[in-house]
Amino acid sequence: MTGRDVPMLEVRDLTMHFPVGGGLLDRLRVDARGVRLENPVVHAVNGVSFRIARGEIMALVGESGCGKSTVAKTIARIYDPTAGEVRIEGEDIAGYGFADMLPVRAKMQMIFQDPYASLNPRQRVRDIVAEPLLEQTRGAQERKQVPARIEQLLARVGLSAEHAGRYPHQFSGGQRQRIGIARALSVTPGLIIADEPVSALDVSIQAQILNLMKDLRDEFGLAYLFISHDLSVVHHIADRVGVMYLGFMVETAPRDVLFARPRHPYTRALLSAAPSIKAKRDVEEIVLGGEVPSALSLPSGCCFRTRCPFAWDRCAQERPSLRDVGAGQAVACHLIDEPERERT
């Protein structure tokens, strides 16, 4: 693939695992069944796969813990990955180091969940928007040139020039966060990775944030991979919608597929949880039992057997793997081969 067939984001066999220490954490060194464990590490991510092409937006959801936002941070190499490929344009980025990352930071920013913690308090808006920016500007023509820059920026996000020589703390949650937007879209990337942007905001401010980022979607041709637990939410924004349960993608298709038909138990299960509006839900609600299994000791076979209404001896046996079953949709689990157990 050459030019614009090259994904923007292309993730293969993506694993993260975390060492747990010894001391005060010795007592995490035990399963549920109280059995020790020896180096024992939390499967975090396991082997998750996608892509994301120029311009698409892509949501990552699930429970809290099932490692949506490790991907994100071991994608943007906050974390440095266990095994596993990232690519940007094509470039695998998995074993780069701090200076390698640089003239890649130019085509990858991220948007953090507290648009308040994320921001240096003891900056001005105009330097805190410079920053990224100077870090990838050589000359000096270019750096005269940055003043301008930062404010374009800001009024492309809805903020005035005279905020610039304000602190964050003057600002309200939605102002920051398009500080925040600013700042990401200072270097001009490609790629722009979203961990909860919208989950610490008013309901109305969120949309107001929402659809700023489809504008400058729109408008810039990014692509964006988007954290979120929020259904709704990933409705409004995504194209195409990644589901993870325990470190592992458990389901993938675009949104309005997935929305309309989802095919593995646990998608259902979050669909069907999903608050709404309506007076009559069309959507039979799916109870899931018990709790979720220890990242520190995965159960066998299927991770998601243990909760699953639907679960078979197959399921403890063999670990499913995505399989694509139309319409872009790819799912990872064995009620795919089994259309009278799917359809019960």
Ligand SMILES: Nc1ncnc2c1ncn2[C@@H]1O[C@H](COP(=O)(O)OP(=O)(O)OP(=O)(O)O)[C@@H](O)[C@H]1O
Given for the second form:
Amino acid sequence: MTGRDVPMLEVRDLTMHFPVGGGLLDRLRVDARGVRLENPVVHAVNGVSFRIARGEIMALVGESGCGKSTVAKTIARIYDPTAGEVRIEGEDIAGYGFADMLPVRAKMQMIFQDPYASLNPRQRVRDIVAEPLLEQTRGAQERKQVPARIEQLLARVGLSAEHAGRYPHQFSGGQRQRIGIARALSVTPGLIIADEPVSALDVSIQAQILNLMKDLRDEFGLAYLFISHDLSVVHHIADRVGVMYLGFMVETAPRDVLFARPRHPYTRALLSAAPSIKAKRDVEEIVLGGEVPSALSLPSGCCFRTRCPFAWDRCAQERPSLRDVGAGQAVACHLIDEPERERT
Amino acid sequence: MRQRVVIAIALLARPRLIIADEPTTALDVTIQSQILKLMRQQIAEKGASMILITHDLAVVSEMADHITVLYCGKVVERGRTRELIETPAHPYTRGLIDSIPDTAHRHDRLRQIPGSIPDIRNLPTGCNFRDRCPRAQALCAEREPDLARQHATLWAACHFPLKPGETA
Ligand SMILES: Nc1ncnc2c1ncn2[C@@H]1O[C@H](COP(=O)(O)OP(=O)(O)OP(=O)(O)O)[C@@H](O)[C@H]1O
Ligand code: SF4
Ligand SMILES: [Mg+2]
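I would like to compare: after the form predicted alone, may I see the structure of the form predicted together with the named molecule?
Expanding to the full complex; the earlier chain stays at the top.
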């Protein structure tokens, strides 16, 4: 079951819809003929599928509100998915309860954007880092070894033994993120889900944390689901990239393929809109009009059609599925069938 | 949307100077690029000036004519945009630029500025950057460097500034 070819993580048709309202009045909503109306739902994640191999870094990009964090939290089972499968080393955990998750937490850990909000302010660093490990450790003999292991972990992420007795507020943002990383590493997981781990950090500190995360991947063969809205960060760290829009995965590809030959019109717009310190751009910027539609009522057909410069009637009628186009790239766009429409 | 309203109001009164504090920081890149474009257009049309405050070097380098770099509340470097980005003299500016992952030339590791930003209530003697600076020498602890002209339009506050072409 843990053979080489079984992916570290496989997600199939993952769907997460949040009901909104839900009070008595909302539940009594009826239309003009007295027929009960559906409760409004936020379509945060809509049938997302992807896999991450052992030791692979997969980045998830897309604009604010496109569902990246919801994907992460649903995989980590902070949310119960509305539908779909989440397989960790082949085992579907989508229906697991808290107790079932105990052995899974030894394989998968999460780190967050705001390292301060995610660390208990009243716990000392050594206890914060030890918590996931203690949860996995049975037997007095084994527990005795935990403190030494914590010291080792702190040293590995660049903190000293004297830091172990301090509280989170005594650290800078970058150091707090190191604490979060040490904590996640404590159980030697195979997968770390990192939701915007460097977005809150100053660029000079950001580089320190990215270097550390990359070194740890090489050392421990970790796989990451790395969420970021910063394309230059993603280009630096990822092996493969998934692009999300309005809760859909619109394109996935190996990093170099995605940056050199993006196929989905949204990916192309996103790459061309990213600001750069370079003097000249070699790409003509694709300027998108309009705004992202509300996740409360998805457009029919393609999720991107309301802003897409190429949209035609088929795009309103039929939802494109994510299809393989070779070189490890998959795209959800009807232009694949009618490429001549791009040249107009 | 709210940002666009704010900008429209700023421009309605036909101001001579607009101060924009992180105007696009919370926005998505595709919306950000719409707004930056709009701001550039409006400023050019109305002949207004603008002070753009941001932590995003990529945004300033696309928007600004001149850049001023602050560290711990002091100006450490200023100059014309292309000159400052391409040949910075101050080691902090150099470090910031090198910390940005480069999509054209990918390296396995990023250059990083070691250490963290000092507590402004407890600044070091001499140069504020010296604890993190790869070029610091004894003089940096003794005396605070003044802003001095480096080359062309570039001014930097550093005892041992980089010359054009020097890397660190
Ligand atoms: N607990 C929740 N209840 C209701 N709606 C939610 C909840 N969490 C997220 N959403 C909605 O789901 C959508 C996706 O949100 P999500 O936080 O996953 O986006 P994101 O891509 O992580 O955005 P960001 O880049 O801003 O972090 C948004 O429309 C958001 O408002
Ligand atoms: S010499 Fe001083 S000013 Fe110059 S970089 Fe070093 S520390 Fe800063
Ligand atoms: Mg998020």
